[in-house]
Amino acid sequence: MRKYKDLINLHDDRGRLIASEVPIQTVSPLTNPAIQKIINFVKQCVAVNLEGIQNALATGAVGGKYCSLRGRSVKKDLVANAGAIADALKENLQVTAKDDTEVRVLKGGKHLLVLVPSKRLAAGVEYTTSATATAAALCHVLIDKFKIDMWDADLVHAAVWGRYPQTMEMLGGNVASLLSVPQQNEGMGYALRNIMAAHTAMITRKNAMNAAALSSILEQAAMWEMGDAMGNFERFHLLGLAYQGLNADNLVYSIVKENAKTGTLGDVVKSTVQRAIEDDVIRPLRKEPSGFTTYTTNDMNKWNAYAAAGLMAGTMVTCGSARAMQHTPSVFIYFDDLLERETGLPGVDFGRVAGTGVEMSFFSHSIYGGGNPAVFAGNHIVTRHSKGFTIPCVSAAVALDAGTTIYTPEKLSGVIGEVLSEVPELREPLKYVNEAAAKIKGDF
């Protein structure tokens, strides 16, 4: 059933048209098969660092920084036997012979990509099943295959699980999921928002358009999960996802291209307003005695989507020209400030993006100096206020960064970003989501 009249044109990360006049509902997490597949992969996929386990066993350095069990050492060549370990791990995790379990050997045996069967997740209520089942099965496989005796079995457990259960999460462990443990989420529905911008940038192999898309999918899908995308707010978030994250009507790409050579943030604001006028999203309300024209709109949700797309373009132009991620808070503040002064209309997310920028600049640049933009997620106390509209820009900025920070996205994301980039739907979400939307357009 078609709920909204909005039709969008779908474009890829190079501005090429994929499909025309597609109903907006086709990109909803409730209907789009590719988005649903991406969310399922986030729950099912686990990265195993076999090389890390091998080194931990050999040195006794387990459980995170400064934890070393002197005199404890089990020297086994796990990397050379990665194929056999993967086969045994798959056998342990499978529920039925032909289910969706998958264990893939990567990097010459250094890493494993594990897809835990959906039946295991369906048998419980927590997404942590993927990490716990993989870690437990891996302990069994290593102990059995390498004939580890009872005196060293605890070392295997520590090498795989890390310091858990002494810690809430698997501190220093070598099995990793994109999703943090539930205790680290700030509230109901925050699981998908608790994924660092570093992860999304690395999973998409630092393609800014795809990093923005993946991050926007995760952030906006969380709005349905936490109950924010209900009633009129559903269309608000649908349009935000489509225009800011999925390059609907080629808006983000075309504004970036228009301002790529000499454009400033102010020029991007000008382009955004001009496009909104041309597309009849906003219109002049009145001309003040000073000569200043204020604007109005009959569709505040659509205006917000255009403003959000402009914000993304402004981030890409600003951070792309500097090849540095640190400008994101400035863009959040001054894009919105300029946009509001130019039109008299609210900035992105009704001021919450500008407010987020103020706090983010304090935490990452001022007295606190807590971390670069790559460490932030929608679950962070600084960036959770704007729901769905800031972190996609941060992810795009991280993708455009040329190594300007001490803690690089490669270092922060580590094995998990490298391993999950092997999943095509996570690596190129724009392609798969838009193709899926085009296929189901007839349903609406």
The other form holds:
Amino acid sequence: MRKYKDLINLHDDRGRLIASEVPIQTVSPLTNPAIQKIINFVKQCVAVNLEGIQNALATGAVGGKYCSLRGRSVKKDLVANAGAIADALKENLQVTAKDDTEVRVLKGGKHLLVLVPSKRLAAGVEYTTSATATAAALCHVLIDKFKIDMWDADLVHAAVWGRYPQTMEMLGGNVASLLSVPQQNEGMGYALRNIMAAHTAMITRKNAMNAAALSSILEQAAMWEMGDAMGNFERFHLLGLAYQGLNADNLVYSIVKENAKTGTLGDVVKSTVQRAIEDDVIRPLRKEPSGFTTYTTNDMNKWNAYAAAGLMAGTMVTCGSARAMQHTPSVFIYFDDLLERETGLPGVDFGRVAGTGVEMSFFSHSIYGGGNPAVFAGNHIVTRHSKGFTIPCVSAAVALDAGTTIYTPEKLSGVIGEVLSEVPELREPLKYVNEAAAKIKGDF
Amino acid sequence: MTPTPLTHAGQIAKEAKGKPYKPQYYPGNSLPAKNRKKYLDPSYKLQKLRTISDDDLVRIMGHRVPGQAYPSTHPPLEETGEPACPIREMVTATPGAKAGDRIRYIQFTDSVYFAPVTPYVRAWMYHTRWRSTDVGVLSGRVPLEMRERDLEKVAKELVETEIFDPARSAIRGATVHGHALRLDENGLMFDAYRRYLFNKKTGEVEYVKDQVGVPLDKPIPVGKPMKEDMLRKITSEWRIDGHKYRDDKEAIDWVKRIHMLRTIAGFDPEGIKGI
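Return the form predicted together with the partner chain of this protein as a structure block, the form predicted alone having already been given.
To see the whole picture, the full complex is given below, headed by that same chain.
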């Protein structure tokens, strides 16, 4: 069913045309098979740090910082036996012989990438199934394979699950999902927004276009889950996802290109306005006494999408030229300020991005504590107000950082980012989402 | 330093089919509004009023000793290589980023008594004139953070040109309070650290401490305070005893318009058609 008349041109991360005049609904999380696959992977994928478990067992250092059980030690070579562990784990997790379970050995046995079968998730209501099933199965496998007796089984549990259930989450554990436990979500539908920018940057191996795309997919898909992308606002989020996150009409890429060598954030504002005028998204309304032209639009949602694409390009030019992530909140505020003063039209997300920038600048510049932009997520108390338009820019900025922070994305993301970067759909979402959209365009 | 050459949008406007686009920067019909527009427009060259040596500026900022090599936060990009990313391939890194410089800051406080620029104008003009600026506006201070060697170039222009008045603008890294306090007997903005003093013999303001209040070996003169009528002419501040904001109907109407559009769009973006 075709709900919206908008057509977009799909481009890859290098600005090459993939498909033209594709209905906007093809990139909806409700219809795009690749986006749905990405969301399913986020639910199903679990990273296991076998090396971490091996060290925890050997030293008795389990359950997070400052927790060490002196005198407790189980020395087993898990890394060398990773293949056998993986096989046994798969057997434990499988529901039927040919289901979608997968356990992959990575980094010479140091890590495992586990894909928990969708049938297990379908048999419950919480996405935590993946982490719990993997952790529990792993305990059984280790006890069984390494003949660990009941007096050391508790150490195995602590090495795998961490301090849980004394803590809400698996604190200090060695099984990790991209999703936090539900208790850590700020409200209903926030699960996909509770993924740090550090993770998206690492999963996409610091390709800024793909980091932006993955982050935008997660954030905007959450808008459907939260109840935001409904009624008058569905098209608002669809266009936002397409133009800001998926490089629709090559807007982001071409604005960055125009300003790549010497452009300032102000230049990006001008490029954005120029493009909006050329594409008839905005038009002059009246001349003011000073000579200032006030602009208007017949399509506020499209204007917002253009502004959001400009914001992304502004982030890429500013943080890209500095090779530093910390500029993001400054871009949020002043890109919007300048855009509003340039046109007389509201900035991205109708003021919410600028507001988010104010808060985020305090919490990312050691004024009120906080942390560097890599720790932020859409679920964060100071960044949740913009409905999907800020965190994609943060992820792109984190990807562009050359190493200016004490807590690097590598350190913050840990094993999970590295392991999930092995999943092609997560690593290169632009490619897969575009291909899927082109494939289903005839359905609308 | 010459301002960034105007602009990619300007170039595009030249080539655009029958629809030239000239950036307009700021609405409003009063003198402060026009001054704001002027400061935001990078094609307007800021007037140079004084010369501060590179070394003296480094001393005032206090991040490194003059002549000292730039400490780095990561190895040069050439040595580390970069991940495969089309944006990194396109976007040229600044000299400081290429070298792996630390990110350092300069911070200004601007008096409410007709200082040339207001805090927000600083932020906007930093972003329209220079690349890779990280600026934030707080109640009484405006920090600018950049890679160190990039920062030093920008800082020079910020201190040497008409947007800096030695009496009513100040470089303050810490204990910034004073922007809204009365001026002293020499017309200087209050500073709890007394980082700068008025030299009655030369008529110049001299920095005797660096931006965080550490005493300097010798005073650094930063020029004479501007005359009051000059300040009133170049200021970007609206004041009840100067150019009243209320008299600038166009600027106020712009604020009302943005507020109205944000609100209506928040309720129903599809409901806005040609207003």
